[in-house]
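What follows is one chain in structure tokens, specifically the form predicted alone.
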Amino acid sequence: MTERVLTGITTTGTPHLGNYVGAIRPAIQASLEPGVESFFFLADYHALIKCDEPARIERSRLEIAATWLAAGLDPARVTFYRQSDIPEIPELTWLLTCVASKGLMNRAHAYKAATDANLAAGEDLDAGITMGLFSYPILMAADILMFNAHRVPVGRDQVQHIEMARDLAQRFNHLFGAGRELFVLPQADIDERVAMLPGLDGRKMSKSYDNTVPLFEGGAAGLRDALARVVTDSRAPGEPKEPEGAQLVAIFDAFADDAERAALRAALRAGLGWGDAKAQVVARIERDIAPMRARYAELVAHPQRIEQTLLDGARKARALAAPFLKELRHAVGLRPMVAVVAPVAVEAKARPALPVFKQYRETDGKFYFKLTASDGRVLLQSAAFDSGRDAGQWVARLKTSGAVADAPVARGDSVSVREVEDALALLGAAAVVSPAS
């Protein structure tokens, strides 16, 4: 059975080591597994919740797309797209909103953090909180459920959102599935060792805390300068140091193998200075990052290539999303209006085919009409009129009076007056027949 894996990054800033370790790298590794179908997206709708700077969002989308491609993402193997290029996602968001309880949204971490901050500041509980922030988990659920992802690589702080997506999927299935599982229930995929990379100050690495280590920005010097600011204890070189719990060691662990981890721990316990330890951490990370940094610079220099890659990915994504959304619309009752019970067919009496008046305008700018029989022969051909209204008035007069003697018309070849009068009489009779008769 094919397993779907999906993840995305909000496009509000420059990618940092935490993004790479917590989301990008595990997602790319998962995409290489046999039997895995992978979906990767730029969460630019999510960005609008946090950022009202268009230039920043525009730049971030480019940088994050280039980062993923530089880190080894293969667009031929995966589906790589922008969230905003998939119109089915906001529509699914609304369908899920209609089954989401407000109580569930009240418990979302981001909303609670915002209300707690307002409470501490003595503000109104919901001051500055938008509906985008409040319903953020529903949009994230739509991202996941749109493609029925089985696994979602996330940091531990995002696990609640996966649980909410499961809740919404179960609710929707119960209400509208009619015994079918329209949505699969996603699972959070966490690497326990590096799920939440610490920042320079020991808290989770986050742009919100201004404690990030750049992934590519600033080159090797930028990486070195950032890691030099990692907070350590005051033990001097030569003094034994406890590596467990040190954020510098946690950052190192995210890149090192088991043997390298053991070696650094032993060296610190033997008295390795923090400065020398930081140099070792920089060197180890640089081994992985330097080749990617060169690819990243090439991609950013040619944004049109990234744009085409994302458009190709959107086409692949919509080929799945559009028919699935059609199925979901049908499930909730948004269906084509067709008769529930087909009416009993009533055999109708055959009616003779009617002659037809046709009005038209020629290249000379004049207006004309003609009367043709059911077999296509021209019965009457009008003279030229200066306006379509004049031509139309004569058509109406002929239909009602049936008199052609004073009309500006000529009969067709080998057409008798009687044949024309019979045709006009047939049209006149048809005009007074009730549609229900």
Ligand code: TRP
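As the structure is a computational prediction, the values presented were derived from the model and not from experiment. Residue numbers count along the first chain shown, from 1. If you superpose the two forms and keep the largest set of C-alpha atoms that fall within 1.5 Å, you have the rigid core. What changes on going to the form predicted in complex with the named molecule:
- With the core held fixed, Leu32 shows a CA shift below 2 Å between the two forms.
- With a cut-off of 2 Å and the rigid core superposed, Asp52 has a Cα displacement that falls short of the cut-off between the two forms.
- A displacement of 2 angstroms or greater separates the C-alpha positions of Val395 between the two forms, with the rigid core held in common.
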Second form
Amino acid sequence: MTERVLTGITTTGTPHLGNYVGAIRPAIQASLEPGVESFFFLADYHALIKCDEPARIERSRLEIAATWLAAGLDPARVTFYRQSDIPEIPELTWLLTCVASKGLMNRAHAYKAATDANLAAGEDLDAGITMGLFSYPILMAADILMFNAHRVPVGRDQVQHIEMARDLAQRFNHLFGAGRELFVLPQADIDERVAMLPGLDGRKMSKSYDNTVPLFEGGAAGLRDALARVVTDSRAPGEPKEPEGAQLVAIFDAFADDAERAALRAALRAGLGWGDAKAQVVARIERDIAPMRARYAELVAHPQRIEQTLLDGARKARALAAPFLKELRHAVGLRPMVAVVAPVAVEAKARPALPVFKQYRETDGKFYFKLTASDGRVLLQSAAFDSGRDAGQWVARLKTSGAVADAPVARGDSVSVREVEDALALLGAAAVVSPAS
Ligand code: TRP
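Given the form predicted alone, state the structure of the form predicted in complex with the named molecule.
Let's see the whole complex now, leading with the same chain.
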């Protein structure tokens, strides 16, 4: 079976080196592996969450599409499309929204960061927060699950979103799959070496921090000027410098091979000036980027060609999405009237057994609980509680939020964190259908 790789880029800005190194380059490399089927798209619905300037959205869509193509994406080999050209995606978003527990979404980093900022500013917790931002992970899950992607190359900051997509897939499968896996459970794919490119100030390179190095904008001079602003220590030329931990070196590493990395390190330790080091970094990046910049300029000058490429891509994507969505609609009960035949109980029985929480009291008089998998293995064992109520509250908290990290519990023998999380995700889903259980 082929492996499906999928990733998207939010179209709110001008592509920077971080986008190239963290998303575009690894994705294109993955698309060239044999046995890989790739889906790359412009996340322009996601863009609307963060940006209410139509002209900027329009410009960014063009620039990001041209960047993918200039960087070597082959539209004949890859399914390359705009999210907003696939109406099946927002429809799937709704199906997923209906199984997404609000408690899980409360924990999403982007939303948490926004409420934390409001708290710090003494504002209402949800001030200025849209439902778009709150539901961001669900739309992203729909992007991924619509095409049953196995692998999703993303930056480390997106890993939580992939975990949420996985949770939603699992809940949906459990509720509506009747024993069948409707959705593939996706996995984040991070290139450990370059997972997070530092920006000019050492924080992650991101438009939100305004610390980016433009990829094509401004030409070679733009690249040189931006890298001139990378923060370094104040050691003068001739003084030995520590390369490890310097963000200039980290940026270089994202483009260099092992020999080049070793050479720059040795030169810095031998006293190479930061200014000269920056010139070397610019030259190394230019070797990769300059040929693409020429293709980029040519593409941006012909937006009609890009438009056509994207429409062709959307046709390919919808040929998969439309029949799959039909199946999903059927699975949740949105079916033609004539099909109402099977008694509900038959489907209920086909559902695999759930993990269970058991609360009990030991001869020591203390209260305990454990979480047991459907095959009887102990997934979690609690510490002793003086009151049954305390134990019960922890069970409730684990069921609703799935937050294991701070709970007084130990994992069972050879039970992985993932297994526990998956079990809790299933329980969250179960609570949605039968609150009595
Ligand atoms: N949220 C991603 C980002 O900002 C972009 C994105 C949207 C995405 N949908 C996706 C990435 C699906 C991977 C898969 O970087």
